[in-house]
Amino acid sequence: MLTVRAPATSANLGSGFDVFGVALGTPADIVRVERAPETTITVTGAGSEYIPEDPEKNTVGAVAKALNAPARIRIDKGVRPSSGLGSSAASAAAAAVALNALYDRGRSREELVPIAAEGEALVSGEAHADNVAPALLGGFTVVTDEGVTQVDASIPVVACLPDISVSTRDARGVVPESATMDDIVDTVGNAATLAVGMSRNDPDLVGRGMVDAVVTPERTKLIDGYDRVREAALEAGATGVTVSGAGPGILAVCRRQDQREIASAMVDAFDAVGVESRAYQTAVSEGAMLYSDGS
């Protein structure tokens, strides 16, 4: 038996739509695999009742098929589905690492990115790698048609997850089909600022670079209380706040000493609009970790 822990991730980061992603220290999925004549899947944990166990309908099943690696697969969900924290990507990345090792397929982590992304297509309708890349590689990732660029980073963040759901398909449906040249120029500048901030582990630069006037404003309309939560986080010391992935999770970048106050402020702000939530005080961290013998 092999066991892999794969982290939650946050994609887009405001200005990097479908390009940027980061791995988070918590929460995470745990996936255990054993060789078998055919693939079977069992799912437990957060939101498991909403996740199909049919290999033809599960991201992990798609990964097993792509690697030609049938297995008995057990998924313990720590990352809730429809959270904006890369739930399906965590499972897909963990399965890719585990099955690659179980069958000695010899694929590098970079080579596993498109394989795990194919599993993501079952959820979003398209094979996007902005969540699976950081889940596999860790740190901060930049995904383009030419490949993935990765930078190790350890920026402190608070990921606040409200008790509401926003599906990736619905969130993609509100993305504008066009943007003004002014907005494009601003977004490019902000994205460049964010990338420099990640390379320097500078939360001020990263926060400044998260501003986006194209996609984020449309997605915030799907999240009850977003504006109130954002303002509360900024007042508590966050250097930047944006929607995590497709939402409804909200990501606040900060300095470590401000995390607790920011987390409390975000939860209180959601509570003020009648929405329960949970805040993870974490940081940009490592990617999927492989263990053997079920340890």
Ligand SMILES: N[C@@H](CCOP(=O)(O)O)C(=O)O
Second form
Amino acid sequence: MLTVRAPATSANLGSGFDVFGVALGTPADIVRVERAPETTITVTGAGSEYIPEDPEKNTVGAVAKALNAPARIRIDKGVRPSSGLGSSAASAAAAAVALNALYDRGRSREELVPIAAEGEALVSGEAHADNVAPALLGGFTVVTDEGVTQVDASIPVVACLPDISVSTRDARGVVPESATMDDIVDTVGNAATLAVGMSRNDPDLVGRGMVDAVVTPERTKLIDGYDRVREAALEAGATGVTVSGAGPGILAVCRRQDQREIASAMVDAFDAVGVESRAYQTAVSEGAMLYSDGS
Ligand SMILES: Nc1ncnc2c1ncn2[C@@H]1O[C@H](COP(=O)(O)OP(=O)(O)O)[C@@H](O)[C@H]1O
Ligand SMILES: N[C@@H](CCOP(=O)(O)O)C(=O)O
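Beyond the form predicted alone, can we have the form predicted together with the ligand?
Starting with the chain above, the whole complex follows.
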């Protein structure tokens, strides 16, 4: 049996829609695999009641099919589905690493990115790889049609997850089909600033580069209390705040000393609009880890 832990991820970071992503230290999914004649899946943990165990409908089933690696797969969810924290991607990335090792497929982590993205196509309609790339490679990743660029980074963040659900498929439905040239120029500048900030481990530059006037404003309408929570986080010292992935999670970038206060300000702000939430005080961290061979 092989066990893999794959982390939650936060995609987009505002200015990098469908391109940027980071691996988070917590939460994470744990996936265990054993060889079997046919793929079977069991799911326990956070939000497992909303996750299909049918291999045709679960992201890990798509990965097992793509690697031609049938297995008994057990998923222990730490990342709640429809969270904006790459829940479906965490399972897919973990399964890709585990099944690649179980069947000695010899694929590199980079080669596993499009395979894990097959799972995303299954649940959100498009094989966007901006969650599976950081879940597999760790740090900060830039995904384009030409491939993936990765840098290790260690930026403190608070990921605040309200007790509401927004499906990635629905949130992709509100993405505008076009943008003005002014907005495109601003977005390129912000994205470049953010990427430099990641490579320097500079929370100020990263926060400044998270601003996006194209996709994010449409998605914040789906999150009760977003403006209030964002203001509260900025007042408590966050250097930048945006929607995590497709939402409803909200990501605040910060300096380590401000992290605790930001977490409590965000939870209080959601509370003030009648929404329960939980805040993860974490950081940009490493990718999927192959834990053990218990056989
Ligand atoms: N292994 C899995 N983990 C989480 N969600 C899964 C998995 N397999 C299929 N799903 C489905 O994917 C959807 C959640 O994915 P998505 O909307 O992209 O949310 P998230 O942003 O948390 O990844 C839910 O409908 C869920 O049932
Ligand atoms: N780029 C995608 C990312 C979705 O992330 P998720 O964590 O919400 O699945 C998008 O913005 O649609």
